[in-house]
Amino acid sequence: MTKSFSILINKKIKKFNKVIHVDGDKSISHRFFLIASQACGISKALGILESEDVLHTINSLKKLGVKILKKRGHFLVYGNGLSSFKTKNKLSINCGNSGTLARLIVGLLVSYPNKFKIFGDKSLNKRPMDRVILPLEKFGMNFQTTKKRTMPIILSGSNMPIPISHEEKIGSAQVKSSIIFAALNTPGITKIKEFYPSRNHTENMLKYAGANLKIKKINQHNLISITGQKDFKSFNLSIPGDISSAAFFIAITLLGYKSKIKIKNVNINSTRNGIIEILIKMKANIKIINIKNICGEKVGDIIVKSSKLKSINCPKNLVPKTIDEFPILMVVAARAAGISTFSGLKELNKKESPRLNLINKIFKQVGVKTKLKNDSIKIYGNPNLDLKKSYKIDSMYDHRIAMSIFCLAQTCGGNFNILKSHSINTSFPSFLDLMKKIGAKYESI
């Protein structure tokens, strides 16, 4: 684990014109290892995000008997097909800070009657697991957990899991993926009716690998059908940059002075690009060029220039495809002209921290006017926001909060001490180095 540190910032970033690559997509990196572990043969990936979260996924699979190697920049996963984990009773799996790993790996354990203990760090152990426990119980899994249905949990699968029909109304890719993984190892056809489309990297990768998964559009919903116990072959993957990571560089450029950035080879999957759609509605100068399809994912280069931004009444239908980017999006709204409104954000308080409540608290601390009501927030933007005081910000070990406040400090001034910033390494290890490359000044202590 990374040693704890804070970030000190007391100078604004100067104008810049840079070309960068951001780290590989975290969602796709997780899913590569999990899906490749179920494939037949050796799967290979280039561009894996080597963050703490993804390393926990690698280590968890190794505990389950999966051979994983790194050779000449590529990761190799030696898959032995479905239900091929080597398990023993009372095996413990440490998920660290990764909600994706915690919720997805339990689905892969559906056909193992052994007992497993799943746990994480202090932050992850507070996050809800009932959203995956309830549908997985219908497959025949058993769970022992706290009254709040949080980790640590003791679970066991079934010798004879049964397929289910599930209505996914949360808009959670983690829930959907966990059910899909359980379905792969269950005889018969499992069906998922998706009411609110969420990121679809699991479906894309499984289809790319040749798994028996079908998707139909029925009215406004997706119907996903998975035929279980049908082996699929190994595959090779090239992983693009993460748009959630690119978002911080998009924001710091938009809010900067006469600046420009080109971020190459970024995943612009239509279930993930909500932040681009919202920023363009706010009159951001953003263009995407060199668009192509790579390994089932849409990829392009994003060009951004400093812009005079307008407020937005954010459409609720864009929330599921922007959920991870709202902290930095709200920083942008604090500098836009007018009052921005974001609603339908209850999922934000179920992340690494209660993000909606925390960003509201931080804005109050630095003097940005807001109105918070239930799962909605109004942000009173000020294009001339110029902070002068000293601020000690508790990021509550939330990587996206820490990086968002970093961008606020770089573009709005003031003396900032961002506590618990080591959480950045869970998702974006090169963040600080890339910020230094474009001219950001800071000190780590």
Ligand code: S3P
The other form holds:
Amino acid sequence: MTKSFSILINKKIKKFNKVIHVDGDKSISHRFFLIASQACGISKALGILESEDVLHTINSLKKLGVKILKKRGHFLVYGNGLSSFKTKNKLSINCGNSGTLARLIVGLLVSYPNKFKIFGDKSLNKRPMDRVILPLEKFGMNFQTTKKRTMPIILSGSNMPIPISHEEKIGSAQVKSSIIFAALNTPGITKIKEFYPSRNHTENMLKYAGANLKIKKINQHNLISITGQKDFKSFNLSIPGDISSAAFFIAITLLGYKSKIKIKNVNINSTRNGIIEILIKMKANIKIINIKNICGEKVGDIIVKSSKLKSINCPKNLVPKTIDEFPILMVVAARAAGISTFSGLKELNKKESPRLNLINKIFKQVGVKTKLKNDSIKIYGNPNLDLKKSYKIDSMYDHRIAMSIFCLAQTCGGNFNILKSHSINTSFPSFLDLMKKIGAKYESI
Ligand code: S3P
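Let's see the other form, the form predicted together with the named molecule, since the form predicted on its own is already up.
So here's everything in the complex, that chain up top.
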């Protein structure tokens, strides 16, 4: 774990014109290791995000007997097929800060009758697990949890798991993926009816690897069917940059002074690109070029220029595909002309911190006018927002809050001390170096 640090900022970023690459996609990196561990043979990946969250996934799989090596920049996973983990009773798995790892790995344990202990750090141990426990119990898994159904969890799988039919109504890729992972190791056909389509990297990667998974579109829903206990072969992957990381560079460029950035080779999967759709509606100058399909995922170069932005009434149907970008989007809205409204954000308070409440609190602290009501927020934007005071911001150990406030401080002035910023390393270890590269001045203490 990185040593704790705070970030001090007391100067705005100057005009810049740069070309950058952001770190590899976090969701795809986690899935590479988890899916390759179920494949037959050696899978290979380039461009893996080596952040703390992903390192927890690698270490968890190693504990389950999976051989993983890094050779000349490539990660190699030696898969032995479905249900091939080498387990012993009472094995404990530490998921650190990663909700994705915690929710996904429990699905893979469906067919092991041994006991496992699953736990995370202080923040992860507060986050809901019932969303995966309920469907996994139907497969025949057994869970002992805290009263609030959070971690630490003691679980055991079943010798004879049974396939299920599930209606996914949260709009959560983690829940969907956990069920898909359990289904792969369960005989028969599992069906998931997805009401609010969420990121589909699990489905894309499994199809790319040749697994037995089918998707049908029925009206607005996706019907995913998985035929279990069908082995699939190992695969090679090239992992693009993470749009959730690119989002901070898109925002700092839009809010900066006459600046331009090209972010190369970013994943622009249509279940992830809500931030781009929303910013374009806000009149942002954004273009995507060089669009290609690489290993089952859509990738492109994003070009952004500083822009005069308009407020937005954000359509609710864009929430699942924008879910991790709301903190930085709200920073952008604080500088757009007019009042922006974001609603249907219940899930935001279930992330690494209660993000909706926290952004609202920070905006109040720095003097950005907001109105928070249940799961909606109105942000009163001001294109001339000029912060002059000193602000000590508690990021509550939430990486995306720390990076969003970094962008606010760089573009709106003031003296900022962003506390507990070391959480940035859970998702984007190159963030500070890349910010330095485009000219941001800061000190970390
Ligand atoms: C993720 C899914 C999202 C997202 C998280 C990563 C994934 O969570 O917020 O950062 O990789 O599946 P939910 O599925 O809970 O919305």
